[in-house]
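As structure tokens, one chain now follows by itself in the form predicted on its own.
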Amino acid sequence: MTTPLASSVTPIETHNLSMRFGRESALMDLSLIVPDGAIYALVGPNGAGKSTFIKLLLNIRRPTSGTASVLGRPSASISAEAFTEIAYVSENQELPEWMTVSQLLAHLRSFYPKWDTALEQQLATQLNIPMSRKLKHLSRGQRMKASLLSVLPYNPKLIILDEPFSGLDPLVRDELTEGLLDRAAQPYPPTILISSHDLAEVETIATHVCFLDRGRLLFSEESSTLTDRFRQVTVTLAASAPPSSLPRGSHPDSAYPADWILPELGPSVLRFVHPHADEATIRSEVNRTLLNAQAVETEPMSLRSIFVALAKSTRSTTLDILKANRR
């Protein structure tokens, strides 16, 4: 989907990045690299640290410890000049309400020497934006499209989007997605970081996924690798066979192998999520653990299904499992 940038500068890189608010840790020892030209999805439940991470990248906040760099610059030294190469759009984007969309764009052109007027016109048509309407009269979806239109024409090298799909109808989401994919298809595409809860949209465009949970990095890897390795496992239990080596009914997660996530045992079926899709390994674990296992079926999982399974899991071992299986 993407082509590497001509520059060898890493778009985003962090080392042991941490942020505390009093006794609470918003981020803990976050180390990751966002590849050139990636569409990098930052996902996780509420309070995972996604917004804090973005604010640290853009020098809106200073970390308690650790470092971050954006386009080769230390985040702590990013100033207004850097935003000729960095675009930032959030769901609560502040816009000059009294201006029309056309007036906003005319105002912005003077700040960006590389502003592409032809691209501006193309995007305005593609996104179906009412150019003569005042910003205060735009719907939520129109405001988000206007925000995107206000940053793409100056061809930033890095685009950071904070919850861009939140509360939008399907048509607007499709239009935004199409605009982003068009940018990603350019010969030297920008790197795009998307923080989003809309996993269905993220799954259609993301080349990489980073999962945060309570300030910790669970994994950061290519989307295809992630969906290739997670499986929903269904084990059919034979009632006439010797009893299971585990007690039936309710029992603690610790009774299962460490890499079985969200095990659910019924009268004749056991279901769980496995973070490593090696069929031989799964079957071997099942046969060792369940004496009355009759059949084992595995199914691929969508990004949304993986996210929901991990978000629901309260097992203390989940973090160690994912780290051990990280690619």
Second form
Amino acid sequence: MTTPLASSVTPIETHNLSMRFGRESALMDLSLIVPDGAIYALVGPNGAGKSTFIKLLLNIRRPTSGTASVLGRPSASISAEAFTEIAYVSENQELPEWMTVSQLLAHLRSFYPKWDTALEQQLATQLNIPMSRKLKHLSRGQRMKASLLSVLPYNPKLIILDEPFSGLDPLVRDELTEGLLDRAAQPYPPTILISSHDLAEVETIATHVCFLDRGRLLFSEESSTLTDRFRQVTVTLAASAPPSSLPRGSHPDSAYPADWILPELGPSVLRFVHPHADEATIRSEVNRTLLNAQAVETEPMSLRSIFVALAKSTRSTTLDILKANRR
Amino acid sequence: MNQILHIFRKDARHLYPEIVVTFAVLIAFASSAPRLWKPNWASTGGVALLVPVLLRMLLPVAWLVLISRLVHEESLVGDRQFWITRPYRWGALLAAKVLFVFLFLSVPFVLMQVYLVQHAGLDIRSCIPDLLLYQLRLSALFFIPFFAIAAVTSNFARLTLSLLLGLLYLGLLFAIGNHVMDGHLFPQSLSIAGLIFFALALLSLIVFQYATRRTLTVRGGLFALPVLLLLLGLVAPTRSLTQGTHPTFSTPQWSINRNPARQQAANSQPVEVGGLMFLKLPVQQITSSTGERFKINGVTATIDAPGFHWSSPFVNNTNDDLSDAAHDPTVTVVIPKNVFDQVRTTPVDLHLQFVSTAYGTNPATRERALIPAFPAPDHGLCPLTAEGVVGNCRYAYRLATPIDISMPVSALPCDSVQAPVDTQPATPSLTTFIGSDDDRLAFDFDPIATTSLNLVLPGSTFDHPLPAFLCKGSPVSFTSHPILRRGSFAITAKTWCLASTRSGATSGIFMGRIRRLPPPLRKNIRKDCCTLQFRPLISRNSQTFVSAVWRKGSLDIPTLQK
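Return the form predicted together with the partner chain of this protein as a structure block, the form predicted on its own having already been given.
Whole complex next, starting from this chain.
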């Protein structure tokens, strides 16, 4: 889909990046690499640490420990010059509300030596933005489009979008997505990092997905690998199966192998998500674990289903920990 | 440079309403300020008086609003501002803001002051150093602090709240400092150094904030800075600095005048104010006169007695004047009452060191009284009406040092006198003065300092002044007294009785009960600084009621009653 930049500079690379606010950890030992030319979806529930991660990358905040580099520069040294190559758009960004969209663009033009006025006009038409309207009078979607319009004309090498689609109607979302995909289709496409709490918003365009939960990185890999790997498993159980047919152990949930995500036991069916989609392995595991297994079916999953399963799984783990602590 | 100008143009375009309002306030101030140059302006009352006063308060508010809007355009607080992820160079951003303050606050203010100086009829060229010094002080006291607080707040409401809290905080520290250093003479050089340090520290914090946006750190710095200044003020070697800036005068030399008549004449009752005793000492010049007039600025006292030593820092003096013309000069010494009580009956060695300003006398110059104004020495100007009323004499930024003025005056308004000036009935030559001992730069937004000539005929009373009129063409003689030098001189008095300085306490009678009757009874006792004569009245329960008569000095009754 994309052709990476000729240069060998890794757009984003972090090592054990951590951030604490007092006693609270917002990020814990985050190590990842965002490949050149990728559309990298940073996914996680609210409070997972996505915005904090982005602010550390852009030197808006300073990490408690660990390092990050952005376009080959240590994040701590990112300053004015670097922002001629980096674009940042956020739903929470405070824009100069008194300016019209035209004034904003006119103001920004002189900051960027590579500002492409033709592209600016093309995007303005494509995104259908009321140029003479003040930013404070724009709707949420129009503001996001104006923000995007204010970063694309200088052809940034790295575009970072923090919850860009949050609360937008599908039409605006599509317009924004199209705008981004157009950029990604260029001969030298930028690397795009999109954070979102809803994978459905980005799964259609993401080439890579990273899942964050409570400051921890759960996984970071290519979308295609992810969908290839995860499987929804349905095991049909013998109806007369006694409870003892389950492996002997303590609690039924904890009796399943660790890889079995969100096991749901019905009267004659057990469903779970398996992160390693090798059918032979799954069948062997099922037969070893469940004495009364009659049939095993595996189905591919959408990114959204994977995300929801993982989110639920990590949440239920937390609840278990809390319950255990109470006991 | 491009980025600086680009941001500056953007700010100027966006903030033009605030700029216009600031200019309007400035123009209103410039047009109302001359009202206060006139004599008896306070008696005009009403709106005419209120407007210049209100505008004096409104001007800093307009500056505050403009600086707030300017700095908060690209707020440094928070992490959501769009500009922090744009190629804004912090140096260019700060430079653009400074350029804005300079062009839209400093320059218009300078122009306003230049206009007022010219409008007052004074020559701006004669006061350019003062004009520049004033702008530095204005920046240090208004523009830079406003900018610094704006740099650590996110909007005008927070800025105003922070400023009010800051003023309360400064007031508290000032009260503490005032309490600790009550009445201390603070060398002017130290005050200037303190102000420069304050301004530079604020500028450093502003630069640091723009470079790093570490708001909490900078807020901590702003909070700590006044405390640091207070501590520096407390530990500053004010005594040696005062001595260093005031070399010892070789001439004239002064000593305590031990003539009892002079002592008695000079000493009024020592005044006790807030735990301090104000003692007046008669002094005399023991070298030949230098023809200078000395004004005392401060004094440090050292008191030594057997087993006792006390030394004070330099404290402000009550502006004692040791001019040659003063027949019986005195100097005032301030001693804490608890110190005074410890040595009131003991002869002490008193060492006083005074810092003072010496004023010379220039040869008299003569000017003709002209309408609408005639010049006064040191670039001053005194307005004159056809009626012969002399307005307040005007100076730019600081008053002249004292100037004696003598002139023939008329008891009648000049325009009612038919005869020509030279043939007018003889009128007394009136002598008055203008100017001030205080040569420091005045701090008012209005650069014009005025001094009243106060022409009243001899025989006037305060309640019924008889106005005198200076007619056009009359000769006016000025004798100015410029500051020649600043220096110090010492006076030492051996075995001096501090209590003997109490006038009216040189003799007296006490009737009361004492526990320890000084043996032998009915004996005159010389109790160091006073002579006692006891006479028993009645004895009961080993206590004796006596009458005591003392001469020379005061009696320390509580000591005897123990």
